[in-house]
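Take a look at this single chain, the form predicted alone, given in structure tokens.
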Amino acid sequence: MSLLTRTAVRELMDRHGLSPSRALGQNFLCDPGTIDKIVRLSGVRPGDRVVEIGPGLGSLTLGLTDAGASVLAVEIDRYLIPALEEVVVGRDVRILHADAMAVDWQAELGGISEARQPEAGQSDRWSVVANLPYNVGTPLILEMLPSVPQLERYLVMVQAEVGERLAAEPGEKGCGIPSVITSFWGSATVVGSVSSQVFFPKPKVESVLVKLERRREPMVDASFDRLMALVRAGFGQRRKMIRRSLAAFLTSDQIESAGIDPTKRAEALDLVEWGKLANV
């Protein structure tokens, strides 16, 4: 089957008696040019193993398998499964009917059984390439980055505001808890924009493509939990100086002992500075 166009998406949905679910944030890709762009930016090569979260009707799944990837497609909507199976029949795709927030990723990716071991010619690395539903994009990424080390690379489509927050640098408007978590475990870059015109139905927001690379080791030698306790306190009162927002944890003298100006605000601190505070 060739890549799905808007007409093909409508015909497929009509044939299976489907309609997009607002509750699940479903907006189906229906532009072959955009699919080619996503696959190209993802860097997927023959033999790569890819997790696609929210494959929907399989538009992007087709592009990934055309590039030679083996795809684990995780779909929460049981009503979409028959249509998805029709689209990807005969391709190297395993469909998992599950909520991605509740998947046992260690069991699915960790080589627990022989069936999970890479076959001849396959990469031993996993990556995520997905058009993420708007309602789960941020929590899903922030959950998977710390807990699923097998997933080394991400190319995800998210709401533009979400993407900017994930990739924000200290001092930028979008800098906040998501950007600190992302920088602790990896690096994020907005690598492209996607028009609302390429979806059915058309969403009310614009989307961006975010590339994330997970580090094998965190960039700072500090307890993630302790660091995040400080980050949440700091951004919980982001207009205050850290000598006030972090007062439940640190005194001004302790902040200064880490070489940090206590009159700074949370959004001005970089990851290294958060690490120093966590280690005080």
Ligand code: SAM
Contents of the next structure:
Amino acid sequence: MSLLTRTAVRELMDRHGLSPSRALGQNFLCDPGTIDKIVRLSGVRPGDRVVEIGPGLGSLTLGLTDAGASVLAVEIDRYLIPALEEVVVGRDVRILHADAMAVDWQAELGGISEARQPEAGQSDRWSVVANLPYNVGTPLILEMLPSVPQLERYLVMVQAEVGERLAAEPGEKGCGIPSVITSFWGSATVVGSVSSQVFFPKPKVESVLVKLERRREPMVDASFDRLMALVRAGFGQRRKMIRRSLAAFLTSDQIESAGIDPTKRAEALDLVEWGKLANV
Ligand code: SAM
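Since the one above is the form predicted alone, can you give the form predicted in complex with ligand SAM too?
What follows is the whole complex; the chain from before opens it.
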């Protein structure tokens, strides 16, 4: 089957008696040029293994398999699955009917050196390529990045402001809990924008494409849990100086002993400084 156009998406939905669910963030891609662009920016090569979250009707899944990827497609909406199966029939796609927030990724992907080894012709690289549902996009990334080391590269489409928050460096404008998490584990860059015109139905928000690379080792040598407890407290009261917002964890003297000015606010701290505080 060739890449899905607007006519093809509407025809498929009519024939399967489907209507898009707003609650599940269903805005289906229906522009072959945009699908090509996403696949190209993802850098997926023949034999790569890709997790696609929310394949919907398979618009992007077709592009990914055309590029030679083997796709694990995780879709929550059981009503879409017959249409998706029809679209990807005969391709290297495993459909998992599940809520991506509740998937046991270790069981699905296998440990890095454990049981589920790549089959002949597959590479050992896993990536995520997804047009994420707007309601779970941020929590999904922030949950998966720390806990699923097999997933080394992500190319995700998210709402424009979510993308900017993910890509902001700690200490930069727009930074917050998401940017600290992404920079702890890797780096995030906005690599393109996508017009609302290329979806059916059209979303009210603009979208961007974010590329995330996960490091094998975190950027700073500190406990992630300890650092996150401080980051949450700091950004929970972002207008306050850290000597107040972090008072439950550290005294002013301890903050100073880490070489950090206790009158700073959370948004002014960079990752190295968060790491120093976590190590006090
Ligand atoms: N990838 C398709 C495309 O680009 O046309 C569909 C993208 S649509 C924005 C988001 C998809 O994610 C929908 O198919 C929706 O049913 C699915 N979805 C929503 N929440 C989900 C969840 N928690 N786990 C898995 N899939 C989910």
